[in-house]
Structures are given as C-alpha cells and as structure tokens.
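Just the one chain here, laid out as structure tokens, in the form predicted on its own.
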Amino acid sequence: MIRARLSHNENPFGFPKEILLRVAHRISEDTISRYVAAPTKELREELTKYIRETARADFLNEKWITVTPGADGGISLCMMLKPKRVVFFPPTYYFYYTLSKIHELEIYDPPLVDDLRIPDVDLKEGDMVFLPNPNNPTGHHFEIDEVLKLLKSPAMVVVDEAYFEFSWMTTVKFLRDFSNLIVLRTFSKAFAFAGQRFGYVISRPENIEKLDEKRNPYNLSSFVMELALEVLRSREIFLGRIKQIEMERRRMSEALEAIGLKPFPSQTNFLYFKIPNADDIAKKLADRGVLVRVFWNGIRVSIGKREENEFFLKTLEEVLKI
C-alpha cells in the first residue's frame, strides 16, 4: 500500500473543493457540449493580470500569451518549431529528452559545472536551449546573469518557469529586451492542478503567433479554463499553501542533514540529494509504501503533507541501516 506518494512534485494539499463547486454551479450545458477556442477572453484576461502584477512587467498585454496543457505541453509546442538543435544541462527535466525523441530533434547536451552552473557553450543560430528555473532535479535557481549570457546569444532561450511561485523569480521582465525568450508556466505544482493540465507560455507576440499556427485552437477544455479562472481568482488559497510547503520542506531539509545527507539548497516544492546505490534505495522505499525519483544517480522527493514527509523520513533511516 503506497502512505507517501511523494514521486511527481504534486501539490500534497489536493484541490480545494469550495473552488470546484463554484465551477460546477455556473458551468451550463452549452459549455460542456460546445467547442470553446482556448483561452477564453476572461482566462485570457485575467492571466495577463497575473503575469503583469508577479513580474512587474507593465509592457505585457494580452498578445504575449497563449496557452498549453500543461507546461510539457508548452515544451512540445516549442520544438513544434523544429530547431536544428535542442540544448540541455543535465542534470535537468527528463522529459526535455523524450519529447525531444519524439519530434526526432538533435540534443546537444552539456552538463552543469562546478557549483551546477551553465556551462560555456557556442550557441548558434537555430538552437532552442531549454533551461528549468528553478532547475529540475536539484531545485536550485540559476543567477540572473547566467540567463543572460544565454539570452545574448542567437539560440531561441525556453525558460521552463514551472515553480515559478516557489521562487518568485522570473525571466519575464527580459521579455521587453530579448525577442529570443520563451517563458513556459504551469498550474500543476502551486496550484494542485495537475490532474487537469492548464499551463501558459509568455513570450514576444511576434513568437506567439508563430506557435499559436502549431497550436490546436481546442487545446484545453472548457472546464479547465472555468476551473483555470476561477484558480487565478482565488489565489490567495493556494498561496497560503505554498507557504506550508516551504516550511515543511526546511524542516525535511534539516532533518536529512541530521542524518548525513546534503541535500541541495531548493526553491522548488522538492529535495534532491546525492546518495550511493539510489536506485537501490528507491525500490526498498516503494517495497515500504514511499514513492520517490532516482535522476542522475540522486533522489528527488516531493515535499508531503506532515504525516507523508514523516513517514519517509522514518522509512528512509530505517533502509539505510540495512
């Protein structure tokens, strides 16, 4: 029986169900049986308010966004765009590499140095560098003038924001000066909308357009963008958990110190740590009910509710000793 699903860095307080009703009251049958072109003009709305008042970004209107199911979905969409190369810095997302696969795209990809930062690369024209920061597995953000550096060369820069209000750090204000940035956005982390796949990309209208030809005009459904809205309208719920989640995973940080672990600095709803034999260790977990990743010979665990983080804490120690 699985007690702590802590594999997929969900959000451990599930959806609030007061948000769902008030969807469910208002939705009418000409919504459900109806094709609506995504975003609507409420959702549209609404998000660049969002966006404008977390970035300060005053410049942003309405033409600077479109929308994804999820932000795999945005990553998709992008390499719809068919670069001559696609760049990475492992470790990061995974799923960078399968979708990369499946569009049977060239992957170019060298890995972090020293203290996990970019390292020098010759960027050319035709490459989509996709970067996640915060960075995924390690949760650490990348410093502002590493981006830079990447946004000053001719390779189109996908900035992967997907823990955006974890670290509410953001590379949409270069928007206003690099026409080569793409900024992809999710609901799924912070605002426990995983199951429904809503996420966004910010971007020069000029590049909207361009991915707006590769988008399906019904690529999200209507109940998502009623559901979607009414999140954006009742933020103030989810970030009073995020709140929780942080200090949950400041106390779990302490405590894998406490028995030997390092786990890397996070600005992520997750831990990662370097450890020996991870895939080992991650499979006497799952024997145990605790469900983790194993990325680049670490372990990522999601940040629970308080009994899910103290039960794998628990289990952790007591598979170590073995």
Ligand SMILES: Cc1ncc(COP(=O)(O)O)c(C=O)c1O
Contents of the next structure:
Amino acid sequence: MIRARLSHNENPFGFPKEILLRVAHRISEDTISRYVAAPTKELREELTKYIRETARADFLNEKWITVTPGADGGISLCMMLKPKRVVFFPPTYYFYYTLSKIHELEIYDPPLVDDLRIPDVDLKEGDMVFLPNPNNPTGHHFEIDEVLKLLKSPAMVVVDEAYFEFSWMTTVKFLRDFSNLIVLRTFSKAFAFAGQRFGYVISRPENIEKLDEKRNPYNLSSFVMELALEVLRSREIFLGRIKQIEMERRRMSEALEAIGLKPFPSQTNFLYFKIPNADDIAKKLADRGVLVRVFWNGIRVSIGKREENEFFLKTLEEVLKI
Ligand SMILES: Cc1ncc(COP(=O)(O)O)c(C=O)c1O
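I would like to compare: after the form predicted on its own, may I see the structure of the form predicted in complex with the ligand?
After this comes the whole thing, all chains and molecules, with the earlier chain placed first.
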C-alpha cells in the first residue's frame, strides 16, 4: 500500500473543490461542446497581469506569451524549433533527455561543477540550452551571473521556471535585453494542477510567433482554460499554501541533517541528498509504502503533508539501520 507518494513533486494539498465547483457552475454547455482556440482572451489577459505583477516587467504585453500542455509541452515546443544541439547540465530535469530523444536532437551535457554551478562551456550558434531554475533534482537556484553568462552566448537559452512560486526569482526581466531567452512556467506545482496539463511560455513576440507556428491552436481543452483562469483569480489560496510547504521543507531538511544527511539548499517543493546505495534505499522505502525518486546517486523526495513527511522520515531511519 502506498502511504506517501513523494516521487513526483506534486502539490500535497490537492486542488480546492470550491474552485472546481465555481467553474462547473459558470461554464455553459457550449464551452464544452465547441472548439475553443488557446488561449482564450480572458486567460491571456489574466496571465499577462500575473507575470507583469510578479516580475515587475511593465514592458511585457499579451504578445509575449503562449500556452502549452504543462511545462513539458513548452519544452517540446522549443525543441520543435529544431536546434542543432541541445545543452543541459546534469544533475538536471531527466525529462529533457527523454524529449530530446523523441525529437531526435543531438545532446551535449557537461555536468554541473560540484552539482551546483554551471560549467564553462563553449556555446555556439544553433545551440539551445535548457536550464531549470530552481534546478531539479537539486532544488537550488542558480546565481543570476551564471544565467547572464549563458544569455551573453550565441545560444538560445530556455529557463525552465517550473518552481517559480517557491523562489520568486525570475529571468523574465532579462527579456527586455535578451532576444535569445525563453522562459517556461507551469501550474503543476504551486497551483496543484499537474493532472490538468497547463503551462505557458514567455518570450519576445518574434520568438512567440515562431513557437506559435509550431503549435496546434487547440492544444488545450476549453475546460482546462476556464479552470486555469479561476486559479489565477483565486491565487491567494495557493500562495498561502506555499508558505506551509516551505515550513514543512525546513522541518524535513533539519530532520535529515539530524540523521547525518546533507540535503541541498532548496527553493522548491522537494529536497535532494546524495547517499551511497540510493537505488537500494529507494527500493526498501517503496517496499514500505514510501515512493521517492533516485537521480544521479541521490534521493529526491517531494514535500508532502505533515503525516506523509513524518512517515518518510521514520521509514528512512528504519531502512538506514538495516
Ligand atoms: C524542471 C521541471 N520542468 C518541467 C516539469 C514538468 O512540469 P509539467 O507538469 O508542467 O509538464 C517539471 C516537473 O516535475 C520540472 O521539474
């Protein structure tokens, strides 16, 4: 029996029923039965407002965004621009590898220095860098100077801000000066929306136009768009919950340190620590109902509800004693 699913960096609180019901009551039969091009006008406007507010980016308007099925949809869309080479720095988001293979792209993947800093790399015209910031699986945020160094290269730089609402640091403001920057976001994490698949892309209008040429205009369901709109209008509910996740993260991190482990500093809804025999430990945890993931010889554990986190910590201690 699964007692704690801490493997997918999902939002532990689930989606608020009252938001779902508000949308269900508001929409007409037509919303469901008709083809609706994405994004709707209201969604585009509300999203632009949210980005402008949270990035203090007054220069940005509705031409600077497009929408995708989750951030993974955004990654795929960027890859459809057919870069000569994709570049990422492991430990990184493992799905970049999967999607690059699907799109048959050449991969260049020099590792991070000490699992933390971006290595010096010779980037060329035709390269497309994918950088999760904050990073997955380590959870840490890269220094602004490191990102700027990438932006000053001839490569396209895709900054994946899937965990933006846990760090509140963004590269959106650099879009004013850098035409080679694309920012990806998602509702999956902070907004408890993973099963609904909603993400968005922010870049200069000329890049958005190129991406939109590769995008199916009906790539999102009308219901998902209505729901996403209501999420934005009710965002205070979610942002309050983030504080609770952060408090739990601090508690978990201290508890892991107390048993001699060294979790990386995290600005996300998960923690990562290196450990010998990570695969073996993860398997023993799974046998006891705790799901975590192993990446690059480390364990990544999502922050769950208090009781799930307690169960994880207790079970980990047991497993480490075996
Ligand atoms: C860095 C990063 N990018 C993208 C995603 C995918 O998110 P989505 O559910 O929006 O496709 C994840 C999910 O774990 C992630 O960690």
